[in-house]
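For reference, the chain that follows is the form predicted on its own, supplied as structure tokens.
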Amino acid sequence: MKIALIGVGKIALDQHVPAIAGSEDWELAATCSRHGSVPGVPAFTDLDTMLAAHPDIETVSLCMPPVPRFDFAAKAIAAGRNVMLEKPPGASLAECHALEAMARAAGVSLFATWHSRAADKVQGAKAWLQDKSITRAHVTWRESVRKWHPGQDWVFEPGGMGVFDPGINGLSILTEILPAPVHLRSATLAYPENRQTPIAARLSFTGNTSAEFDWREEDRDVWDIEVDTPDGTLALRDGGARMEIDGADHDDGQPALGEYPRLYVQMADLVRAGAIDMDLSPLVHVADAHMLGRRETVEPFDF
């Protein structure tokens, strides 16, 4: 099946292009981006022009930041194309609901991807927890914004999500593996005095569940989820790449396919079935954090 990449930046070049190149389901037939391109692939700077020139491309994958994404997705759906959305699927919940309604009316597939859910050990963790009683769960997501978003000021502008840009990855795993849903009770959000989005956050949920996100970690990336049960403690390390039970590595027998290759397998399955997957539970938690969160002002941040 032919697919086009919309927005050719770091995430597209690092993850989407290799995943498509290694896929038996997809052929990268075009790109549309203001600045980026892929060697040997027809490149456009205007979406309308690309859609008109390539009626054979039935699916587009949107990799630009969340704020401009809605208009691009709406145009693609109106043109009868299936749409794959990089996380988060939109700048607001209302946008996401509107896109789902458009896709259902147009009879096309729509996929809100959560790449961390496709990490190698997430489904094994979900299976291990499905019949367990959860006594405590905690997410720790600490990394350097300078490392992962160098000079990208848009992450600190309205709609850029701040530390929730990486933190929502942890929330996407949490909402996938817990056998029962939780909801937010309180939050504390740390805003640099010169920025519009938070650089750190502490969240408290029902079910003795909590999360800590920080974009100021300069020493090492920490992407961990720990879940206590009467039958032992499960831990997902390195963003779901490793699984431990009571401190020992656990092999669930699943192949190490990788996050983005799995997403493109899932998208192919959705297109073949004419189906939609728009689970928004991670984004609901982020929205709730901004509604319930107490704001703290911290020192200015500059790249």
Second form
2 protein chains.
Amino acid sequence: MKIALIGVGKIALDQHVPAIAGSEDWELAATCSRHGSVPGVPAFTDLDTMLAAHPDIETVSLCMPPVPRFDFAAKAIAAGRNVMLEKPPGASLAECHALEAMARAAGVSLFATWHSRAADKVQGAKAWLQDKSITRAHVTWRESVRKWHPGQDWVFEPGGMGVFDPGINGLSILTEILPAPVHLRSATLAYPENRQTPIAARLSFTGNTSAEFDWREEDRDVWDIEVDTPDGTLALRDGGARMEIDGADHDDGQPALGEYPRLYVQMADLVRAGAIDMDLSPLVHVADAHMLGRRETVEPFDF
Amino acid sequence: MKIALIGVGKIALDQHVPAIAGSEDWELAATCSRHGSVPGVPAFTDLDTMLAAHPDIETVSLCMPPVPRFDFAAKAIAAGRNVMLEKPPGASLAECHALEAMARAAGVSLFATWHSRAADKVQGAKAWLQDKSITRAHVTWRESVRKWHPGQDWVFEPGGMGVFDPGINGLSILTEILPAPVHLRSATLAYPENRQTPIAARLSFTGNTSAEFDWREEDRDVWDIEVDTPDGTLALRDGGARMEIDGADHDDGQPALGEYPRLYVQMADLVRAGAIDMDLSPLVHVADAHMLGRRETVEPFDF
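Okay, that was the form predicted on its own. Show me the form predicted together with a further copy of the same chain next.
Whole complex next, starting from this chain.
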């Protein structure tokens, strides 16, 4: 099946292009981007032109930042194409609801991807937890914004999500593996005095569940989820790439496919089934944290 | 049908009790509240005790503030009772989704009421707009927090929603009357230096739609929505109680029933049909505004 990449930046080149190249399902048939392109692949700078020139491309994958994404997605759906969305699926919840309604009306597939959910051990963790009672769950997502977003001031502008940009990855795993949904009780968001989005956050949910996100961690990336049950403690580490039970590595027998290859397998399944997967629960928690959270001002941040 | 009021404060006594008393559908059979009661009606202070003592009460109406509301609603649903929720239906979106899932599983009715949607002219405005193209829409919600919430510091605490507490009423009408949904593009939220929730907000939506909310209006209440179309301008004033077309009063022939009596008619219809009405779109816009909005610090506010 032919696919086009819309938005050819770092995430597209690092993850999407190799995942498509290694896929048995997909052929990268065009790109559309203001600046980026992929050697040997027809490159467009205007989406309308590309859609008109390539009626054979039935699916597009959108890799630009969340704020401009809606207009591109809406245009592709209106042109009858299946759409795959990088996380988060939009800058607002209302626009995600609108896209889903448009996709249903147009009869196309729509996939709100959450790449961390496609990490190798997430389904194993979900399977292990499904019949357990949860006594405590905690998400720790700590990394350096200087390392991961050097000089990218947009992450601190409204809509850039701040530390929720990585934190939502942890929430996307949490919402996937817990056997029952939780909801936010309270939150504290730490805003640098000179910035519009939080650099750190602490979230407290029902079900003795909590999360801490911090973009000021300069030593190492910590992307961990720990879940206590009467039958033992499960830990997902390295963003879902490793799984431990009571501190011992656990091999669930699943292949180490990697996040983006797995997302493209899932998209192929959705397209063949004519289905929609638009689970917004990670973004709902982020919106709730902004609505319910206590704001704290912390020291200015500059790259 | 027998109904119980949970939370007997100002809104219950001012609006819910008279609406139930004047209804042909409902009989107020009990109250449950830490402090309030209604003369001649059995009064409880504990929900479990009330539910156990009154299996004949199939429906409860919840009138407490949003933060504690979830636990009461969950308990009532678990006990097989139909539930009617004051606006907003919860402090978080995730808890509203959870309540809806619980109500579906339990087979009970659940009604997220938006009292302003039940204002006399809202359905007339919706009918007039349904076949029009909208060229501009603007919501103006200005009132004095000193007048409407004297000394109520909780409105400025996290979860209290600030100026979105009244503003969501305007959004509830907007989302009801527009023929197509809009979503937020940007917002500015004004936080008093000493407070946790905004005292004013400006919202910009798709579809040339906008809203301004201000709690610092000391002259008069302004609760207006204006919608321009090629066929004329519709205005809803006084929170939906009056409708104008091109500046002239418009009588749509609907009875002047009032907001809360109409809500209790709708709840009776839902219970008879075994249906759920859990439209969260006004709260989605508020959450989006918090997530996407630019924060401005303004002068301290004290009552």
